[in-house]
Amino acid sequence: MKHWFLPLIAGLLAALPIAAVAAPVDRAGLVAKLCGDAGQMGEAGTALASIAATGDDADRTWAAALPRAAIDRKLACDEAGAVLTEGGLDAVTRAPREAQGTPRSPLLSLKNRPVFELADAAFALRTAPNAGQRAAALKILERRPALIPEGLLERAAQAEADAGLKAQIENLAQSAALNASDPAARIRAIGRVAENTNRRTLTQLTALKNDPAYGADAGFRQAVDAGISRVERGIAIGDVMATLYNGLSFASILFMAAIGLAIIFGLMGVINLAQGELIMIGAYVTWLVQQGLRSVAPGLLDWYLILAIPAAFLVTAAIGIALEAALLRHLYKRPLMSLLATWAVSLFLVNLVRVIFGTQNLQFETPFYVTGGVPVIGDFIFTWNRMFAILFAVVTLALTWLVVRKTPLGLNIRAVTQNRDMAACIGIPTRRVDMMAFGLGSGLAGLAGLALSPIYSVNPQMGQNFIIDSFMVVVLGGVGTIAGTVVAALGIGQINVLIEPLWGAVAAKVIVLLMIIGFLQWRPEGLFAVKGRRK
């Protein structure tokens, strides 16, 4: 007797909470409140939200239409109860019937309307068949996390099939739990919320310091303080990582802009003021490739950044070779004239592009591989467009190093750079080397324009923003050295990103320039000097 009786008692006790959750809804009473005064309507709205959270399937199906009917005034109250005018159904029994006598539509007060909107969104989150409708309902619930009934989001998350939407529901559940009635549940929610170390979480937790429980409950106060400390540490680490990442991406762009200039300046001593415009032309060639793919092969449109690489390099290299052959070859012994000539070419290219394409920014498609990013810690997001620029710079560095160190052209360039007369004496065609080196440097500028197109605004003036920084990189690194260009780009890029948030972009450039001037007073040849430069 004893052995079978105890399990029966235990089973009955375990079933009590379920029975409490699944208690039948007084449907007639609820509809009567919907037709009552403002206070009764408020009670009905709260009851509807509770049904959405804890009611069984039959009650949720029955009640789902009521909040929307009340909001849209499609509930006709009469002597027999109420009728849903959309469909002509009795609000209690859902049997078809006409409204009796002179029905009236209850009007929601400003106080009750948010309660009914929240109840309507709660039903949509749990019963809408479309994920988009459920996501829209979740957006409404996010506006009033303190009013969300307990258990709604947990049950919605359990039933949600869409992984992304489920994660959003769980995040909102954590935020809503901060306002739970159970102190232990609030403390657990603080621990879970503090795992998301960002400034939004910090604002949420800091607001809890004004909660009465913060002064009355030592455990609650300790949990809030620990959560805030954890989030602040995460934000600080994220800010450091974001600074390093942004500095690295800026350095990669500086390197891309400066490596071509370093080759041209290092070999021929020509200060090419048109280098920025060659960068701009590389970006415009990329845009033309995108437009061509849009017309001819729309299926390959996402890959235009990859397919434009040879086009951007060859077009700008051809322009560089033509410029060297037609103009600069006559001015090698007159550096001031070559400076003025490249400046004139720069102005010509800018105005030519203005006439052909206009002055507005070009619109680029954003391929899937440079879209979005991955949140890491704090507010630091590992963005794919900056990673594309970094990887592109690394590949360009490797290929440039291979060309300069492992090919006959690179060997000739190094020979002419170190001693032009001796190189000519042993049969190296110095004129052809000059032309090919200028073409190589110009082609690298075109690749820089391609790498910039997913990040910066592309317009005829874009090249002028990089020419000063490029010269600073070349001079600081040591004219004509790849290693010096890499180190100088990394240094200037990181210092710029560190100083800009403190004193602004203009002050950052002035400070960096003063630092470079000071460094060159101590080491005029730059970080990596080339031995035996051409006379």
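Numbering follows the first chain given and starts at 1. Model, not experiment: these values are computed from the prediction. Between two forms, the rigid core is the largest collection of C-alphas that superpose within 1.5 Å. Compared with the form predicted in complex with its partner chain:
- Core-aligned CA deviation for I381 between the two forms: less than 2 Å.
- Comparing the forms between the two forms on their rigid core, the Cα displacement of R294 stays under 2 Å.
- Comparing the forms between the two forms, the C-alpha position of A38 differs by 2 angstroms or more, with the core used for superposition.
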The other form holds:
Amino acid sequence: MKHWFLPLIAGLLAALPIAAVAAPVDRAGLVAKLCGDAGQMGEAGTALASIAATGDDADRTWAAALPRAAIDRKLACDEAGAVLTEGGLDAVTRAPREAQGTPRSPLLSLKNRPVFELADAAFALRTAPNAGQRAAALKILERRPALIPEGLLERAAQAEADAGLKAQIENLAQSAALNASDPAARIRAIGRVAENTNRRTLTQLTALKNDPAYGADAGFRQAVDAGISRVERGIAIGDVMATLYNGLSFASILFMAAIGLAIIFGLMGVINLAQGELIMIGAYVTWLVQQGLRSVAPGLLDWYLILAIPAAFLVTAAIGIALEAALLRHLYKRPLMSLLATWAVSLFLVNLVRVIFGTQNLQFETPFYVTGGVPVIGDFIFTWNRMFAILFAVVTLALTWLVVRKTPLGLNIRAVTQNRDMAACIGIPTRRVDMMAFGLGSGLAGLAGLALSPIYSVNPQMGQNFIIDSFMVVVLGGVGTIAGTVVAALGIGQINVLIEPLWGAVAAKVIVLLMIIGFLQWRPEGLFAVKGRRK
Amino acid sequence: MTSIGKDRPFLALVLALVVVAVAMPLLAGTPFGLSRYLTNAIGQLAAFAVLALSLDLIWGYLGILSLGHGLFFAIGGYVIAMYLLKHSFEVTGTVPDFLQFMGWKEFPFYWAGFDFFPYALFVAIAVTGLIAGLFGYVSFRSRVGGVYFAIITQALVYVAMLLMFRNDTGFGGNNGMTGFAVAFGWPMGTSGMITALSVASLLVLAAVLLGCRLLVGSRFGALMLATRDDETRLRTLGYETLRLKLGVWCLSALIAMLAGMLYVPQVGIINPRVLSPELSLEIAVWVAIGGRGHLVGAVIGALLVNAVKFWLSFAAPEVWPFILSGLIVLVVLVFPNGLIDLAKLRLVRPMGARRMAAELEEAR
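Please supply the coordinates for the form predicted in complex with its partner chain, as a counterpart to the form predicted alone shown previously.
The complete assembly is shown below, putting the previous chain first.
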């Protein structure tokens, strides 16, 4: 954005209209028109809008109340002109007086109403004290860019203090300038509109091809064509980036769901079918933390996603350790039976949660750091909630890597993964390692649930949506390797996102499954097979 | 391998099935006759038992756990549903609802010939054989086994479910197929038809049970057990285990398909829910609870679990999942071979606590 440039255009654009209405406003005449027939009222509305755009401060302050009064029917027309019934002021002089005789409130016709609403919004944009009201007014103006009086937006942008709103106003000013009367201004406007590469501006520019000037004016045609090709290029780049970004965020979710599963599977050959339910419980714990904060410390409510991290990890880790101690340690020699046992656990947990919390989706607050996003190029918006998931996955990956590679526990886990019997021979407490590793894997599932809660709907069934995808990741990645899980999650995430827009979600799943089956022909143990003696 | 003559639990079960199958039509209409609901329930249980047998054959005797047997069950179910709908169409002339929803005036071309039962049966066998054969071949050839195989089969059935949920495939989409009016020229829903289907299911169950017993009792059955217990050694001895596994896998798939063909006419509907991974997992649970590696155990497990389910999902639906999960944990921890352990301990020969512990340890 070249900021020095805008006031210049604004000045150029405003020069003509200012000259036209520089004469002082005929206040009495305007009020008389307001009380006149439909045609006269329409003229009054247009006049009010142009006062909002270019009138001096005194006129604007005077006129600002009129459109609202006309819309709300709070204007009482009588023999002496009109009275604003709210406060009982004369419409022209603003002196207090009573309405005379039998006052009548003029009714806006369907055609005039939008004109008055636009005028009202125009006043609000220039005079409303709070940014939210100005933003609302801008929304109304955006609906009818062609009706916006020239000069209004440029002046409003100059006076605007809020940077985000100012940029929006400038955007709208550019769109409105496409309909300006001066051809040079239009060509400049095309250039500036084309800087915002998205599908909306593409539609705007493509519409100009039907403009009479497109056929008549070579310069204009050139500007339009250049603008269109520039926007199209931007959209193409934006689409590629959006696909990559979505793939990355989906991959990070897959990774979060699968890493705990991979550790448990790698260590004990146990497929934990309750992993999805641990994810679900992580999300429920997050919700409980949010509810707790709401009643105990409402000021910290926005930070519940961060504050819930230890809670989600510890609760699910505790469940995992209990599960291991009570059930799975009896089943290490029978992995297929442990599969069924963990399924029983998942059935139990789903129903427990259903009985306690009900089946409906949980309501989550969306803190400011996971709302909205930054538009980058084309239709690609860098959204904060996906960024949160990606960052969360990266941090989890780093911490998991540290635990597995740099701590004594991690060393023991790796030793037991490679050769349980030999590890036991050299004095590693395999039983305790199993328990801790199961706790770690379960805790990671809980964290996945936390990371998912701002993106997905949270209900007792949510775990089942992830379990098959995370299996695919584990099978493709190879047992219990962090690198394998990362690569497989990235691959499956990207393939899904690439195929989905082309042939749909079902085809994406089918193709991923076929690719995995095909891949296992080549490497039955997955991408990064651990060289161990486990079958 | 005991011969069939000395296998008393097996003989007792087959005898019981035949007695029920013969008694049901004979007693129908008399005060001793079963209600329509019970008759229908027995028929459905028998279909489930056939399904459990099919999984026990491959899991219990070959050690290959499939968590996708619902796929073959569904193929049988969908094909018989297509036959019934096409047959009903020939008789009543109304196009089924799901085609009307899609705005189609007539059946898609691949429905041609389904009003002819032998053709439908052939298609069911061919499709099941093709899918099972292809999938089994690529999996067994690259020696995908154990938990890997279980996971991939589960993904397979999941993907199939997603496919069948689509409405534009011409197989009923998420609503499934229903509204079967006639079967083999007889109206559906009459007491006679319900009894006939139930008896047919029981007889098929008895026949499949007998067939499986002959198979596992034969030399081939010994090879199956040897593959389960030490495949590497068997291959070293010069046996081709790939073909053996593939053959049993396909046979198992065909039996599951047969169960689907028996099941769907009795419930009167098929929808993609039969393809949900949960159902396929439940089949394994029936087998595990009854006792895997024992044909009688698989049948008893399927009958018991589903009978309790029929009763509880009617009487106390929210309690059922807790009972099922408790039952699984109990069986997995206390009876490693399923309820057949219980039968062995109590019925066949009395034994002391020490002997019981030794037996359990051995079984582990």
